[in-house]
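There is one chain below, alone, in structure tokens, taken in the form predicted alone.
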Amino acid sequence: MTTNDDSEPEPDETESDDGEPNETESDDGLSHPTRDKKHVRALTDGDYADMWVFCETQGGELLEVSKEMLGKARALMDQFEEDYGDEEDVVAFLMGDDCEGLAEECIAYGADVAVYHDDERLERFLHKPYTEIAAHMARGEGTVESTDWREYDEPRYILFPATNNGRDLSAKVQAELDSGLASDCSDLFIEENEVSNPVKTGEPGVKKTVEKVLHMKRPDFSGFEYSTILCLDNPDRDFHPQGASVIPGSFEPLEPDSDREGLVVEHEMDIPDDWFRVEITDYDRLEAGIDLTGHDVIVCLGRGIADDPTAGMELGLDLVDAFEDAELGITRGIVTSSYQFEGHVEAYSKEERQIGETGQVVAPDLYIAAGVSGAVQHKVGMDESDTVVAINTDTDARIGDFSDYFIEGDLFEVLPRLTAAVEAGETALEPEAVADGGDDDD
């Protein structure tokens, strides 16, 4: 239990062996470490507004979950000023080294304001000082220069990428802002919500619209199920920003416009020596990862090459060669599987090419499943894909419960045939034609 009370606590009884109430012995600062916190309360009826979006930059340049957001939360201040009659802003927030130009890019891909810090420290993602910054941002600290465009105490709703540093920074700051999170969403919308709950009604029996309401769309259970989480005032303290990470690829960025105007405002804080007591001397550079994301086709393999892993694989990259924009997948059934590949195939067969909860999440207009059974960790990772396509021997593969079509047939037989028909252009607008391979004498 927390307490406001600065008067010192009695001292705690406890029984004696005879049964007789003794007084503890003298608190050593160990036995009771939460008895002296004071909890740090919210705001109440505090003055909130905007929508803003945390864009994390890495190597110069805006992550492209960054840009995603950011038309996302375009369309949502969009319809938000259509539904209330309210004119409110995206603010894009960012920090780093030379980070200005980043800022009026975040204009270019949707932002009304962008707001940055910049400071040659803040070169790589460290959580105290990203923490602070952000917070203080939040709350419209700092000088006037900095502060002057925005008349309310804090943003109405804030959005973070579900990357590692996003989730991390995230967590962070909606705790220094005592406010709440739903991580790693996938959709997002604004209405109103009706709810009865005491706590939140603050009277028993009494139903209470509340407005404005950011909802926030979860996968859960290893995306067997999706949760819409809310985060709602209480009568006696404002939980606000609404706060949510957003899954990469889950939203469209949109086309960049550099004649877009908007405001560029540079943050200023002091920030002490101390919040950098970790230097970084000296690193190497591993080799860049397989990024997954934003292609036009996923070919993901499964299971179904097990007869003959090499020549599945070799298969799966003529389908993805044949298309303009594509990348292979595998499950995590090769990854942990003991296939042996021969030739430059083997390099396809590694973790970084995974697709589902513990691998990659993607949402390409096109999925093809080879070989695919469908575990629900699977489909994680490939839930948001616009048209789905599975080819599987086994028709009651869990796969074809989430397919829009689904190709009964040996992935050894079928993918040739694939790549044939979109080789020769026939299914370029016809996602039937992807369903029969092409070819009509079958």
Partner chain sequence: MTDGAEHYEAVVVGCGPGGAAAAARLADHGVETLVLERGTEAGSKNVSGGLLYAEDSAPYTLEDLFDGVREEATERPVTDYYIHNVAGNSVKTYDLGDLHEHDTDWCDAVLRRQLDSWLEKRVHEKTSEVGGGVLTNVRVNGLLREDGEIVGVTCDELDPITADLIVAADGVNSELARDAGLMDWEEPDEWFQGVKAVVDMDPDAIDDRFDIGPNEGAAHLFSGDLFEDVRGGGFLYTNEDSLSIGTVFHLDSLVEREAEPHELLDALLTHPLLAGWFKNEYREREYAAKLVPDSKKVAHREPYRDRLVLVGDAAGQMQAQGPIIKGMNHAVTAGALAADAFAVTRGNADPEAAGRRYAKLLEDSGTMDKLRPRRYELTRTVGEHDAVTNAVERVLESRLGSLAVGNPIADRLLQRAYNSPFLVSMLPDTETGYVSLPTLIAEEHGKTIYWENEIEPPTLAERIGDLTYDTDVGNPHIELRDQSAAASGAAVSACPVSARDFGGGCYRTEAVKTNGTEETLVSLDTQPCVECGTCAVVADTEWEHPRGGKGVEYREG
Given for the second form:
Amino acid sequence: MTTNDDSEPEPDETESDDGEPNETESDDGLSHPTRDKKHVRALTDGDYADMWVFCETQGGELLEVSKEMLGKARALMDQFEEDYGDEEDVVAFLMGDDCEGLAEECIAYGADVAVYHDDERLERFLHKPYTEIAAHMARGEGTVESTDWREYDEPRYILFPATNNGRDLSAKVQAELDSGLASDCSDLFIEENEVSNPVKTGEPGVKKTVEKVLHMKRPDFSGFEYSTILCLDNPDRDFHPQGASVIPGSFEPLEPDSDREGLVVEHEMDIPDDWFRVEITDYDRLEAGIDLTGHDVIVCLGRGIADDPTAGMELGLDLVDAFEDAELGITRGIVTSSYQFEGHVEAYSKEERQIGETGQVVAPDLYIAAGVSGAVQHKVGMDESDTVVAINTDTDARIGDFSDYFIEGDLFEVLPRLTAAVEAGETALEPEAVADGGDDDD
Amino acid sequence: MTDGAEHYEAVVVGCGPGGAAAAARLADHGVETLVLERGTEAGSKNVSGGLLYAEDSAPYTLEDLFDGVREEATERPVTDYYIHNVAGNSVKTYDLGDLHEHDTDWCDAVLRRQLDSWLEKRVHEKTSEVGGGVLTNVRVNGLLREDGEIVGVTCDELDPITADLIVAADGVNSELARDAGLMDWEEPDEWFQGVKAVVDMDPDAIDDRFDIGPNEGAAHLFSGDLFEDVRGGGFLYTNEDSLSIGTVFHLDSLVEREAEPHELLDALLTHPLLAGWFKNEYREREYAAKLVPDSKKVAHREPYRDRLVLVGDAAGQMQAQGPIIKGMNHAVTAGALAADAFAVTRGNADPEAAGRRYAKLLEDSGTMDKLRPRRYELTRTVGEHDAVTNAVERVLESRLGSLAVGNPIADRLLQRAYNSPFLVSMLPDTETGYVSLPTLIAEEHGKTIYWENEIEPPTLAERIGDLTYDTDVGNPHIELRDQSAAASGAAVSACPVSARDFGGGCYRTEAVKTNGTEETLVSLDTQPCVECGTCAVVADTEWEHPRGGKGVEYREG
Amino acid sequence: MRSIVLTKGVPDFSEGAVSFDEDGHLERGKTPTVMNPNDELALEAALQTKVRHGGHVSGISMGPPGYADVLQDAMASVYTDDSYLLSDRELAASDTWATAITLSAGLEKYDEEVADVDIVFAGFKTADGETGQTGPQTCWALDWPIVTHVVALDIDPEERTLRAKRLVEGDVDEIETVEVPLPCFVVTDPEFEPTYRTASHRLTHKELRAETEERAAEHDDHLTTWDHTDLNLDPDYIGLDGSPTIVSSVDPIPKASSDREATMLDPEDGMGEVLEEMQPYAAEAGE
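Form predicted alone done, so how does the form predicted in complex with its partner chain look?
Okay, now the whole complex, with that chain kicking things off.
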């Protein structure tokens, strides 16, 4: 599986090693069959407009990421109008066994147009029919009634969710539309780009400015680098739509507005049985489990709660609640303890919340370790956190070696005060219980 | 249900020396043999003190079954053998050469990862020629029964397998032996616990410091007052480029004294006597622990049921001949005899024919009498009786006793006594033999050691940190049935990877407040477990081995 | 069963092996190339098929001549029977589209000239490009039925069907059971685990290991290399020329530093700094 950043480290070798003909095409002995393959449907100088968003569903509902993409697409196309003066639409497209209501929901979440296809055989994702229908929609094929709202060959941009099924669909639809895409993007923006790559400009040494380029930022190289990927036309072969798949959680959805105006279009085409060679015989939901990753803040409790485990757990949960997006983690020491937790907090003492080498590995913006001694195994689970705050009575505790702040104190006293301060939006703590009767008493 | 189950003529569970011997011998007899080993490689789950004997009187030695094993898989042969009686800095050393050489064809130090993994390859070669082979990472978790009769095994990783012969060579904590009701984990006084450090040392340094040649090796035993009056002793064996240094104690004594095994090991490691060998350099490669059955009490006289036979540690076949412990050699003999028994009874309709024959072979070959001497059972009741012990102790403490032990004639007699296989086997398992007598000997005859031993052994946390684990997350293999200190508190100190005031081990106690009253409870984290089985005996647990390939992996063993 | 496994060489991103320059960019020259870790699972799936049903497994890779080492590694560690390398300077700088066109041409040539293929296995995402697209796109070019994100699989050779469990991501994850007729294309999920529940399968597995280690030692004897003329591929549609996408810029992702120096705070008066850190994450005040 190759992306173009894999160009192998021998670009300076210009001679072919085995007398093989070089790029002059006339005498290469090939029958030039590739362009005739059914799967190469190149367009040249096509008309392109709008940003299409594939809205994946599950169990008859839109996935969160579908709403997030609609929100991002809305913002991008509003900016597009501002930058270029052209009003182009956000087009949601989706399929399933009963999608009309969901199509309307897509309008509420920011789409101008929502195209849907209903067929009872499409209740769950299947590669072949979903690909064929999506490509058919994008090319504007189908009845006049379902396509007369648009006047272009193919979408300018197209977004898919970077879920297992969404990513597969993005790859197959873009192949079908003879274009490219960047997968697993975490940021998108549209601006001009000065291109010097001769394959794209048509002649070496010439720079060409291309307008309205979707810049697709994505982490790759096993998380070591961010690449910005562009999908650009060749001089004699268009590569549109410019496609991307989007990591769930990268963008914020809009507040749904059921009064938003938009066009809902039912797409029609014949779907042959032959497209259903893959049969889904069964499916089960997996236990959701507790996912401690991806939160802004983690409050982790350690064996410092031993004096009153239930109260300690309650204090940790109070602090969690004071944050917008936080979760409670625990150390292995708690999981394996014989603490007798009372019923209402017992569920928080299980292995599914354990942070560390044999538990979950988290990297929140803020990590608050209360009563955590800081075993090496624990460090493995949280060391990538941005800011680490330790609360401990023992200044020699190893957690101090990998904390940014070390509050020397008993978590039973410190946690409630932090909670109160965070809730009150204060950055300075009230001096402890100043006696009543000060001058200023409102 | 056994319909449609896979069938092999013989299934051998465990690929240590006992299982390897059984499988090799079965293959020699042309029996289709499947060997199932729970370690990721044979030897990765195994620990021994480190001496493998080949006895003149034994029907089989490992070399008989595996040509080349000494050249390729064992460490140095033991050519020098001493025991050191220690009292403080005073040490009296006796040469144990005579006892060591009695009935000994050869004796090599071994490291089990090296030895067993080598054996595994040979066993696989042999058994695959007869339609079987060795599979690693497979844990046999129980016996398969049909109408109440044992007909095969069940595994974590494989569907049930039926067999005409099932050889349980699955070690001291044999789950099969317990499933069959042949062995238990009840009484601490039936077990020893050994802990060992493998210590890095350059081969030339070994030659030089132990005054031996490159193809020679030394064995040293230690007893006396360096172990807090816990009954047991220490050992040191030379390997090719390392030392095996360890301690072995009666489990009941460890429990009674609430002693920390790793601290007792450290007491040996840091004794001035060892300074001359370490030269203040100490690099520990591996810390390990193992439970040792006291065969005098637990070696099963009829180690079979239906098609199942027990071999080696699984059957309690570990002989403590006074200070010298012999286990692997007997496992080899037993494994080979079990195979021979099956070969001659093959096709017999009676499922217990092979087992009965095997028990008879153990008797007839004299193996059982070495493991479980009848004369011991006669003396045991007297020797271990507290009143008798106390009486002997009092005599030793009296001026008369000291005088007796302390005179020059006694010195010679003592060396002779230590070298008598008969006498040492009669030494009662009391403090007298392990502590009082050696201490007195050292006090009376010993020379004072003036070396300073400045080495610092790793902490328990460091030792655990240096071990390799593949933790079966979310699937603890031991469960604590009773968290009360009375039922399970003994594990906190007796467990070799736990200690009082140490939170990073398996067992710890904690004061828990409930409804205003404070209670001390025991808690368990199986992550650092070295699978020795101590807690199965001293605490109230539901004890199993981890799944195949999971848990601790010894590199040295 | 005749299986083909797609595999690729990638920089070894493991700690100690990977090398970055001063600007934080990967230094390919100094970083060894290894088989893409996810491809190992595709090989495992092919091996499971071979152990259970017999047959033949071929490894195919597209890349520079050096990728022969990766194929050799695939042979040694996961027991392929032979190797095919699609290698040509014209293929350099292919993006997923151009790669898919090339691989599908290789698979078609194999199917026509070497043997009928029952299953093509591919792994999910490479450790470098991380697109997750090449498998589905290659299959799209072949127009075979595809099952992706396979975590377990089972084949019925008589019925010529493959049954798989696949992982579906959504707001809640699901496991689907799907049935597909052969020939088909299988993309394994990183969670794929081969299962061998009988001793005889495990023994066969072990036997194959010994056998293939020997074969891998003589890898050149089992390697076939095809260039773009062998594949009858038009240079306009492969390599950089045939790639819709380009990489416009690469920025290193800053790594959180693990060297921390703790500021000691006294809860009685010195927590202002910490509270400032916490305040941005506070929940909006309730009503």
